[in-house]
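One chain is shown next in structure tokens, namely the form predicted alone.
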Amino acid sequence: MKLLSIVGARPQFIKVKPLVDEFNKKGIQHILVHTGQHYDYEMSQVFFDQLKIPLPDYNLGVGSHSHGKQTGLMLEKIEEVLLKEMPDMVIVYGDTNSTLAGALSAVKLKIPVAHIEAGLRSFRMDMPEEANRVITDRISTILFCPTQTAVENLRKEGITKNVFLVGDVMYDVFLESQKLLSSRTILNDLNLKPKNYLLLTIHRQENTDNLENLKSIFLALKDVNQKVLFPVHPRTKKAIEKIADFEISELKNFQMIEPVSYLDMLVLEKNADKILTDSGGIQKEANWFGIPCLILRNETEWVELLVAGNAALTGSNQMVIKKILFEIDGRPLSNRPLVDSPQASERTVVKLLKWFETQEHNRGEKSGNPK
């Protein structure tokens, strides 16, 4: 059996890590393809270094382009790899252009596709991530869901075959990483004290492409009496430079830094007083740490976070952000995972192996020689 994973963005490097470990434990041949969608050291290589992920067998070096051009380049280059390797299954992760390109390339060559983190929905087709999710789920052979809500979303779309609730593979990595955090020096390096700063991240197109939304978020935090630590995503950095009537340097309480590694980001999340983010992964990590989180969107794919009690939707509305910042202080906190048990990666691989066994059995029956 030969499996091939396609990744390209920092959340996908985290998601592939525990599955690589499981494949190694079970002696499964696994090919890792990196599209190069994220390519800076802090957005890519540092994840392989810190999480001890084997270097990719292929790095396609696609880089940054418009959505259409980037996806097209990926399709061309992924197809070349698939024709050379001819794996038994292609595994894609999440909702990026790398996800969609990997799934499309495989299905055109009649190679089965497994989708990790299937079934998530924002119900907004103007989001590139939503289009990637919906199309990928439609053409996938096996769908591994992180939450019951994701299973229900697929059921409502008529997708019920080979749908498995396995939990969140990112939670496996989160738990494993806790023992590594005490040796990190990021707080001292940035002169930060625990629970004495707000942590802000922005990278979604709805906030970076709409400069008024971006400006509104900044103004909401202009007068808070805490430091605002702001690791700046490359896309957001470019957007900030386009805001004509506003200088972010005017925000004296802001500390802008370059993107940080996965482990350092966990330390910053764990020690923040509150987190403001439009990232799906950071929303979840805030919940697991029990840190109040303001979700800078009008919806979330992880609706369970809102039920857990320490996350709230604010969008980019300046007044709503200010209001929720004040109100969220007194809320009871929860740090329960969205699916209560870890080992999502182990359950995923068990289901994969069972699927292959079933295929072998069915082929045997058709040939009159059952396995």
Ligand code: UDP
Second form
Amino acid sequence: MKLLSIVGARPQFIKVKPLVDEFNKKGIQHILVHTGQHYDYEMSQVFFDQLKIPLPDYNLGVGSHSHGKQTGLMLEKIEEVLLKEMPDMVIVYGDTNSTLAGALSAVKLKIPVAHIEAGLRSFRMDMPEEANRVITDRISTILFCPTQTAVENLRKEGITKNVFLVGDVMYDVFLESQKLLSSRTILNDLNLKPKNYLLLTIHRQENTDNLENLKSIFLALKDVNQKVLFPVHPRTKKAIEKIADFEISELKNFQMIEPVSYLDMLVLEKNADKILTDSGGIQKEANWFGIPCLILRNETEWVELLVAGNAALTGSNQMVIKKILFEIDGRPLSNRPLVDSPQASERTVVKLLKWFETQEHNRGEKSGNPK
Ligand code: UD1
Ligand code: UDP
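Alternative state: the form predicted together with this ligand, after the form predicted alone:
Everything in the complex follows now, all chains and molecules, and the chain you saw is the first one.
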């Protein structure tokens, strides 16, 4: 059996890590393809180095372009790899352009597709990730859902076959990484004291392509009595460059830094007083650490976090952000962090193997030679 994973963006390197480990443990042949969607050292290679992910067998070097061009280039290059490797299954992760291109290339060659993190929905088609998710789920053969809500979302779209609730593979990496955090020096390096700063990340198109939204978030935080540590995503860096210098110079309590490594990010999250983010991954990690999280969006795909009560939706509205920061000052939103179940990656691989067994059995029956 030959499996082939396609990744390309920061969170996908984290998602593929525990699956690569499972494939190795079980002696399953696995090819790793990096589309090159993310390429800066701190957006890509640092994760391979730190998490000890084997180097990709192929790096397609696609780079940054408009959505159509980026996805088109990926389709062309992924197809070449698939024709050469002819894997038994292609595995795609999350909801980026690399996910969609991977799934589409495979389905055109009649190669079955497995989707990790299937069924998530924001119900907003103007979000590029939503189109990627809906199309990928529609053409996937096996769908691995992180939450019961994701299973339900698929059911409502009529997708019920080969849908498995396995949990969140990011939680496996999160748990595995805890023992490595105490040796990190990032807090000292940045002159930060535990629980004495807010951690901010922004990269969603709705907050970066609309400068008014970005400025509104900044205005909400510029007068708080705490340092705002802000590892800046490259998309956001480009947006900030469009804001007038005098406005940026008003952000005196902001400490803007380059994106950090995964382990350093976990340390920064764990020690933050509160986290403000529009990231999917970071809102979950905030919850796993029990840190109150303001989600800088109007909706979330991870609705369980809202039910658990440790997170609140604020959008980019200055007043709402200020109000919620004030209301939760000094106390968590709730003391009921959502508990995910570990070993999602192991459950995923077990289901994959079972699927292949069933296929083989069915082929045997058709040829009159059941196994
Ligand atoms: C992508 C995903 C998003 C995911 C995010 C994770 C899509 C549509 N979006 O968004 O779902 O949450 O990754 O971080 O796939 N850039 C660099 N260096 C890099 C990478 C990007 O400078 O290594 C800059 C480029 O100017 C690029 C911009 O960032 O145009 C945006 O990158 P892109 O990969 O298109 O989208 P993200 O915003 O990163
Ligand atoms: N992350 C990181 N360094 C950073 C910012 C994020 O290692 O400077 C990690 C974060 O801990 C999480 C993942 O990247 O595991 C989230 O990725 P991102 O926010 O880029 O994308 P999303 O999850 O929104 O798709």
